[in-house]
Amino acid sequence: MKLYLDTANVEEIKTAASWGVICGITTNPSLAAKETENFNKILTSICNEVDGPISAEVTSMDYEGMVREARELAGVHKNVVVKIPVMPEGLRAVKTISAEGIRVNVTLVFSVNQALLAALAGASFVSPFLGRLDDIGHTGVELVRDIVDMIDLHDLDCQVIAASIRHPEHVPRVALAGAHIATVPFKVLEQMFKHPLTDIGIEKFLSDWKKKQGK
């Protein structure tokens, strides 16, 4: 399974990229709104930092607007993947722009039906939102597993990005559920390194070495 970083913050991206564990980025309008710079400038900076798929989302809700924005975003860099929400006008846009060779990440997926429709329309990626399902008493990981099974069973050319990841435990669970990609916030990525026994072990090793050196 691959890891993407879910952020529009260039400094977070630089740090995560230096660790050698991420190979793509997902953004959305909420994440972009937290930053002060123009989004196209941010998007260019992100593409210069990470040589992998960079998801950037349209904000129009009509077919013509989505297609126009998708072409503009795709023109920023060859690695840009256009994010479009799963809705009738959105999938109509997916059909058009995917036929032009623009990769699409269909977002805000909460059911197998929505994932199937997105894949059939030409999406390269579908993004089921785990955390938001968990918030209303459903099990987001089960949705990821069902979508992966459906895609594999019917040999659909589409990858599953597990999104809306809220805590480190989500990551191994979606990996075991077969997700092709998990996109994680920077805080969760940091937490993935942590284990109390690792900290204790490092402290013990260093303490023993200092004793050996007579320090």
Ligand code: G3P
Given for the second form:
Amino acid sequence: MKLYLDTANVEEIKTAASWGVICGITTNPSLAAKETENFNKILTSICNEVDGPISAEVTSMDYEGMVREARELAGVHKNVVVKIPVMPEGLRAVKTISAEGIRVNVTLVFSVNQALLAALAGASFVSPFLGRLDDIGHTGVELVRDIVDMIDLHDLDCQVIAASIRHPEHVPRVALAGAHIATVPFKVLEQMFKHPLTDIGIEKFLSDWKKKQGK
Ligand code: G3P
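Right, the form predicted on its own is done; let's see the coordinates for the form predicted in complex with the named molecule.
Expanding to the full complex; the earlier chain stays at the top.
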């Protein structure tokens, strides 16, 4: 499973990229709204930091607007993947722009049916939002597993991005559920490094080494 970072914050992206573990970025309008700079400028900076798929979302809700925005976003950099919500006008736009060679990440997916429709329309990625399902008392990881199984069973050309990840334990769970990619907030990526036994182990190694040196 690959890891993407779910943020529009360029400083977080630079730091995470320096750790060598992420190979793509996802953003959404809420994440972009937290930043002060113009989004196209941010998108260009992100593309300069990470050489992998960079998802940027349309905000139009009609077919013509989505297609226009998708072409503009894709024109920013070859690595831009256009994010489109799963809805009839959206999937119509997916069909048009994927036929032009623009990759699409269909977002706000909460059911296997929605994932199937997205894949059939030509989406390269589908993003089930597991945290938001957990929020309403469902089990988001089960949805990820079902979508992966459905894609594998029918040999569909679409990758599953486990999104709306809220805590580090979500990551191994979606990895074992077969997600191709997990997109994680910066805080979760930091938490993934942590284990108290690692800290205790480092401290012990260093103190033993210093004793041997007579320090
Ligand atoms: O990738 C989608 C993600 O940004 C949504 O996360 O925590 O707002 O549900 P959240």
